[in-house]
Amino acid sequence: MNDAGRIAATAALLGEPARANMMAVLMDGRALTAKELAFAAHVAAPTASGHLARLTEAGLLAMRKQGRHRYFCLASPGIGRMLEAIMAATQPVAGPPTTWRGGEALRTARTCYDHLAGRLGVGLADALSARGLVVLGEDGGEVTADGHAFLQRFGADTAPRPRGPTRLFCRPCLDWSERRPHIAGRLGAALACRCFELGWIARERDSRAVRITQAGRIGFGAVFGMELAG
């Protein structure tokens, strides 16, 4: 299959309003059973079972077994990139909420596959830039000296992992509702892992929203410097 057939068969799977809920709730980089990826899509489970067989084997899910049951999750950070690039690249459209939606408290404070995103993400990406720790291009970043030594006091465990492809260390991320970039790649992993570590946020229950705690909101103007609303 050519370059023009294979973006037109990634649409078309992607633009199926149930598998393209399936694949929005998985984009917290969580792994979720068939009965609660119906459930989001608001199909019976038969249904489900035929999406997430297409869209396991067009590999943008991975299917792992435990006991009984089946678990999917996005086939890596590839693909929640790709998600959160089409949704910063299309307009809000009026109509009726999807799954993936969730106001204000979305824009706030999401997690995009295992970073920060949202008001949030974009913050820690902008105070970081500003203090001179990160420095962000358009299609990469690095660490200063001065960053990697912020980041060990800080406890963010930065070191790459034994299994699985090497990983980009710092990358920028566009931000679908911000249109601004927010940080990924392990360097975004690792913020987001020692914030929830120090309890600083919190995820929300049956959505990609993480909720900023009162502990978070002194840590991060403490820290980083941010002055959260709220």
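Return the form predicted in complex with the DNA of this protein as a structure block, the form predicted on its own having already been given.
The next block holds one chain only.
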């Protein structure tokens, strides 16, 4: 199997709308049951079962049996990065932000794999950029000296890893609703994690959307100088 063969094999799996729906739903890192994925993909259980078997066989998904349920999640962070790369590369030409089907909550704030996206995520990136704490470009990002000090005070885990970086620290990730970058990578995950810890945001059930709490509204304003509408 050569380069092109692997690309074709993988892309063929992702090219079926039902399977693409499943992968997209799993992008935030959660594990879902076969039935939930069947519903998300708008297909019957037998059809979903077949798809899930093929995705697992190909190493795109990992499966864990638990009682009578079978939980599926992305097989590795690399799979998530691949999906992000596909979405980033196929970003439609500039224009007014897409209207999401019933997705106002998603546009406000949501998780993107393991970091924050939506207006909250983009606003966070803007706030950090404006203060010179991070520098974001098309394909990479850097944290300034001021930024490291700030993040440490904020309580985000920015300690370097023992044996060199094993995951990109600061990486821009194009936001599908806002069409502007937010912060991904280990920093993005650390920021999101710390915001959950502080109770500034909370996950909505069965959705990638997150809700900004009252404490969050105050905190984002005081610490990052962000004004959150609503």
